[in-house]
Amino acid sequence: MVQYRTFHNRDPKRFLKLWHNSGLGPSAAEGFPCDILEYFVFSLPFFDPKGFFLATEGEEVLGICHASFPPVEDESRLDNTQGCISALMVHPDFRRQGIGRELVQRAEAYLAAAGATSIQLGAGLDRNGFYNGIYGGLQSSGFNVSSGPWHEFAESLGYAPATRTQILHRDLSSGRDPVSSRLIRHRRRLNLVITDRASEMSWWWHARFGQLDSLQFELRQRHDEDLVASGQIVGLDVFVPKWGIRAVGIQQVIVPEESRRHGYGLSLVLEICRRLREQSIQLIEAQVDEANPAALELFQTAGFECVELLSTWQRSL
């Protein structure tokens, strides 16, 4: 008989077993120990055991649903008016028996009681506080549409499509960087500065990526050191057992307003790729919301290709 309850301290190892047996798709890390779940889920300061629901039968965990909250716009605190389903999984042998539906409904009740007026199934880009670096690749920005009938399930619960995030990869061991006269001029006139600027990031960033190696890259004018583009890389070491290669993620590529439309963003991304190639990094990943065509064009021009989609769904309470 299936029973439902919230998180107990003895559950991480059982959840780990469910994770590795659930067929979560190509964007889910595998082969990692229980300590990784502690780092990226249970030890985070905003983890609430009352929002982590399990379906069990005896000592076995058949499914889980993790309810949480995104940050407010300036990332200074959580926004309890908006709820998220950060994770949802059911063992393949127990699917289509109503377990997932029951888990989501319990998560919805928890979120509503905390003040949420809407819920996003799959959280979304930069909104999920959990599972970053172990699901979805760089970020847990939604559910992998190639791993199951997510749209059918979400629609049956009254959710409507919300966002789609493209996972873009570039194989640094093959292919050539694009070349143009503009890019050549940039290499002559700009300096690439590499620093560890993690101390300047928000608490939300530290909670999500603080356990991963990271570096800040900046392109600056040589004559006056003005910043024209910046970006950040984050190590994806947990994926090494599954992918068999060293990989990093690139994020927060920012070009100041006054420096846009000069190709500085492309120059930065290509310089990052070149430096990583020299360090024997074989794969670089970016995640881009499909509603951001400029960013998609930037990475596609830099040789990135879409390999997976992470989708979310929304409903009002």
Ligand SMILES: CC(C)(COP(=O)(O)OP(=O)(O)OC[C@H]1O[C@@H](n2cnc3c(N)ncnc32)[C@H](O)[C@@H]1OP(=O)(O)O)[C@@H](O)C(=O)NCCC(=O)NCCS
The other form holds:
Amino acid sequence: MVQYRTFHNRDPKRFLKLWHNSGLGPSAAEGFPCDILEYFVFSLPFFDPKGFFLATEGEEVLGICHASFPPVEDESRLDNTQGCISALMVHPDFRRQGIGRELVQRAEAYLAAAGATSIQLGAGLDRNGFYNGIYGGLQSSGFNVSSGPWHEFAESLGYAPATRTQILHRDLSSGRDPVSSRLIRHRRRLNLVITDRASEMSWWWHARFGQLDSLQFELRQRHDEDLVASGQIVGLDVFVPKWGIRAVGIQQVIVPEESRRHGYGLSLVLEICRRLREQSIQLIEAQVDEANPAALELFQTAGFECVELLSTWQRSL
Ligand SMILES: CC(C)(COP(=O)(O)OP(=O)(O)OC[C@H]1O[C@@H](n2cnc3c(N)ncnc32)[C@H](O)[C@@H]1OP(=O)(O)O)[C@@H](O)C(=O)NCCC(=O)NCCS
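Form predicted alone already given; the form predicted in complex with the ligand follows:
What follows is the entire complex, opening with the chain shown before.
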């Protein structure tokens, strides 16, 4: 008989087993030990055992649903008026028995009691506090529609499609960088500055990426040191056993408003690719919201291709 309860301290090992037996598809890291779940989930300061729901039969965990909250706009604290389902999975032998539905309904009741007026199934880009670097690649921005009946499931629970985040990959071991006279001019006139300025990042950034290696890149004018583009890379070390190659994620590529449409963003991304290639990194990943055509175009021009989609669904309570 299936029973439902919230998290106990002895659950991480059982969750690890469920994770590896659930066929989570290309977006999920695999072959990692239990302490990875501690780093990326259970040790985070905002992990609430009362928001982590399990379906069990005896000692076996058949499914889990993890409810959480996104940050407020300035990323200084959590926003309890909005709820997220950060993770949801049911063992393949126990699907289509109503377990997923029951877990989500319990998570919804928990989120509503904490003050949430809407819920996002799959959290969304920059909104998931958990599983970053172990599900989705660089970020756990939604659920991968190619590895689960997410549309049907979400619709049956009254959720409507919300965001779609493209996972873009570039294989650094093959293909050539685009060339143009503008890019050549930029190489002559700009300096690339590399720092590890993690102290300038928000509390939310540290909670999600603080345990991964990261570097900050800045493109500055040679003559006056004016900043024209910045970005950041984060190591995707937990995916090494699954992908068999070294990969990094690139994020927060920002060009100041007054410097846009001059090709500085492209120059920065290509310069980062060049540096990573020299370090024998084989793959670089970016995640871009489909509603951001400028960023999509930039990465496509830099040779990135969409390999998967991470989707979310929303329901008002
Ligand atoms: C999505 C998932 C959680 C659904 O769990 P589940 O326990 O099988 O779902 P339920 O039995 O509660 O289904 C509820 C409703 O969803 C819909 N649904 C679920 N699975 C479906 C499928 N394979 N095809 C069509 N509709 C489906 C149905 O409407 C179903 O109601 P019904 O059975 O009365 O027709 C499960 O398929 C899963 O674990 N997939 C992989 C999860 C994953 O990749 N997680 C990674 C992110 S952390």
